[in-house]
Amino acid sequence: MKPLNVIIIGAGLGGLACGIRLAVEGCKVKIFEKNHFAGGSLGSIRLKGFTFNTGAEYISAPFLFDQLYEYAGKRRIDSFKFRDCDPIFQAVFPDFKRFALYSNPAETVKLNPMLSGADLQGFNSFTEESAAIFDDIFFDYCGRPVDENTFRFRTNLWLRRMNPQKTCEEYANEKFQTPELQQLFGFWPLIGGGNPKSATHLFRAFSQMFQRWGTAVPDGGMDNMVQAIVRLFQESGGEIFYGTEVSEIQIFNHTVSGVRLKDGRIQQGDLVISDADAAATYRYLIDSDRTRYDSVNQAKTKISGISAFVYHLGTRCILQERAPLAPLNILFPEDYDRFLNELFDQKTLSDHPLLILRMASKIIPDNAPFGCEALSVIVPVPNLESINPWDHISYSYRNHVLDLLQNYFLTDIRTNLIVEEYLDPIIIKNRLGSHAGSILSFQPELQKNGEIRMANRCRDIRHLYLAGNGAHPGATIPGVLLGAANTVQVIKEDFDKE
């Protein structure tokens, strides 16, 4: 591959991974990051001895990090290490019934009394059928670049065979009889920001990914991992410019020529990779007034994804639990269907939402001072297109989330609360630059051409590529790393032809 001048917008994991691969290929790579830190949504917050990870807390398919380091001729284990986490997560239902999913299906069966009779048969069938399609989804679909030709092939053959029109909820209802298990094994699209009632059942591949490779956390916190990858990028020859925001992608004759920075400076480049939110990239960084682009119009017609309310809190003691909790817990509400309808259809703030409770100090005690506890609660909420006045309702919603959380503990949380920080969709929008504060860009919906997210190569603007939220395959850390590898592959193919 000939040396190229590469500009990357954003120093998130996708931008860094693209930058490492291209720098190793001999390209001159510059990353422009509007914040004064790398990692995008990945990182850590430290408050008075407490450590709270932002963005993803757990990592699956760690071999993808090994591959990235090997590409640069180094070993990941010499830079940072992972600590395994099992169970993968625990579901807790309103009557305190619990179901823990382990990486080993036999252990899941052994340790969950809920699995018996027809439900046991359903679980075995669910696991076997998910394993049968997993390689096709993970390696052949997610692990390959997408373009019109591969879409056409998959639409006619691969996707038809998968019967993707069946929703995840429908598939789970066929396999299980117990309502709680139907909810749990149908909820997988939520991980990618999708509605279990309408999103394809192919999202159940998440369950197989966790069972095949388990989950882990990076020692020293998520920001320790991010800084290690930043060092790898810089050691490979790349440069990062912090506090430098890109205001426009420069385009001449439908071909990228560089970027304009917020201070007015122009940076020339042979190609531009946007690690920013795909919706924001097409809506705000491309001047489509003078020239109409199909890709921009397509992005504007896509449904914006959900946002989140995130609440980090640290307590002066270890909280006594009403029922044993795991490091990662999915707390289902009394009326789960109502919550989904409010979130995706009515786009209103639910009084009884699903809660994702992370208790990081259960895995790494150093995340909290001795005798204390660190917790994070993530609540899926509508984006800013539907609910905007968060500056007036954030604190009251924080109180409501705290009341809901208290139901799972005997110890009074408020009197033992010593540190806290909460992030609403407005803060998320400002930090990540995402359109409408969406945490995973577009709402993932399978299109007739086989596309769930935007292609890594822009279809009608030459030398513009996407590696951020909303780009194929997207969602979860493995999806980001696969997307970065896909993006570099199509760049090499494009410039080798030229």
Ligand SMILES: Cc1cc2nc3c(=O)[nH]c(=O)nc-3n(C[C@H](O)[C@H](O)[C@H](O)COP(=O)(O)OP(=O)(O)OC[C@H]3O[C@@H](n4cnc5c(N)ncnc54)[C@H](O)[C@@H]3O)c2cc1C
Second form
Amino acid sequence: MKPLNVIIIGAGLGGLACGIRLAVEGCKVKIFEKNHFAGGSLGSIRLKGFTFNTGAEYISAPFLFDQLYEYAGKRRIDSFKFRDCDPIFQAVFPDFKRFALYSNPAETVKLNPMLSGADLQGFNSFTEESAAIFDDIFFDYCGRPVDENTFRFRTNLWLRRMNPQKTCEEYANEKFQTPELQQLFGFWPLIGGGNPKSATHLFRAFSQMFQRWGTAVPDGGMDNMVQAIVRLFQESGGEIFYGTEVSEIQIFNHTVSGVRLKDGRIQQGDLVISDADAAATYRYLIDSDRTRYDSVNQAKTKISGISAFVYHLGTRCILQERAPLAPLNILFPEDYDRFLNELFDQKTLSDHPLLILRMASKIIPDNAPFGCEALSVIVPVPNLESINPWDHISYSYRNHVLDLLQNYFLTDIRTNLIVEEYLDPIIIKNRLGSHAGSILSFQPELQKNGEIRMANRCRDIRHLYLAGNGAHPGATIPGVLLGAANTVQVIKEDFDKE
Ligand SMILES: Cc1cc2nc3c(=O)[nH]c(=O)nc-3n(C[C@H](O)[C@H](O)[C@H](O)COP(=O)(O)OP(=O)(O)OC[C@H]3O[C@@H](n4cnc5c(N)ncnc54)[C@H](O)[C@@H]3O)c2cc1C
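Same protein, different condition: the form predicted on its own was shown, now please give the form predicted in complex with the named molecule.
So here's everything in the complex, that chain up top.
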């Protein structure tokens, strides 16, 4: 490959993974990161002996990190290690009925008394049918770049076979009879920020990914893993400039020429990859007043994705649980339909939301001092386009989340709380630089042309490429790693031709 001058906006996982691959190919790669640290959504905070991962905690398809290291001629295991997690997660319903999903379906069947009769048949058929489509979705759809000419044609044929119009909720309702299992087996799109009531049933591929490769956490915290990846990038020859925000992507004659930094300096490059949120990239970093770009219009018409209220707590004792909790728990609310309606349609703050509860000290005991407990709660909430009084309501919402959480414990949490920190959508927006504080970029909705996110190669601005949450195939760690490989593949194709 030609030794190109590559500029990458953002040192999130997507930017770093693209940077490593291109540096290994002999390119001169500079990453400009607005924060004074790398990782974006991947990071950890350490407070008085407690460790909390600020964003992502669980890694599925961990072999994708091995592939990244192999690309650089190294072994991931020499740099950081993973710990397997099983069960993958446990769903807890309002009456404390529980359902744990294991990587081995036989374990799931054996250990969940809820699964019997027609539901057991439904589970077997769900598992079999999801396995049958998984390779197509993971390797053929997610693992290849979106391409104007070939991708659409190929996916249109392929998608028609899959009947993607059926929603995940509809699919689960056909397979299961128990309402709780219908909720659980329909909820997969929510992992990527999508609405189970409108997003395609193909999102159930998540369940299969968990079963195929399990899930893992990096030893020593997410920040430890990020530092290892930054080292890999630097050892491959790349440079990171921290505290350096990009304010504009410079375009002349429909072709990228470099970027303007917030301090006014211009940096020239043969190409620019944006790992910043795709919605923010198209809305704020491209001057579309002078020239109208289709891609900018397309990005503006996509639905902005959800945000989150993230609450980390450390207690002075081990909390006694009302019903046994797993390391990762999805706590379904009494009225799940109402919650989805409030989150995605009315876009209001729900009083009875679904909670994702991570028991950090059950995941890794070192995450809390001996005899203490570390927990994180993630509440999916509408983004700042619809709710923006967070500077007034954050503390009362924190109180409300604490009340909801208390239902799951016999020990009084408030009197035993010794550390806490919460991130509301405003803090998240400032940290990630995402449009409206969305955490996973656009709301994933399958378009007629087969796209769920934006293409890896910008369709009408030459030498502009996208990586990360908002680029095909989309959010979550495996999505972003697959996407980075896709983006580098199209860059190689483009510059080999020129
Ligand atoms: C609370 C939470 C929990 C999650 N849990 C999981 C999980 O358990 N498992 C999982 O697989 N995924 C999870 N995810 C999703 C996963 O973390 C993301 O999909 C992934 O980390 C996104 O990486 P990225 O590179 O696309 O973007 P980001 O991590 O958002 O990185 C973008 C980077 O770009 C920088 N930037 C933005 N604008 C500019 C600019 N103008 N100039 C310079 N720099 C800029 C930002 O500072 C940031 O560092 C979670 C996400 C959140 C928020």
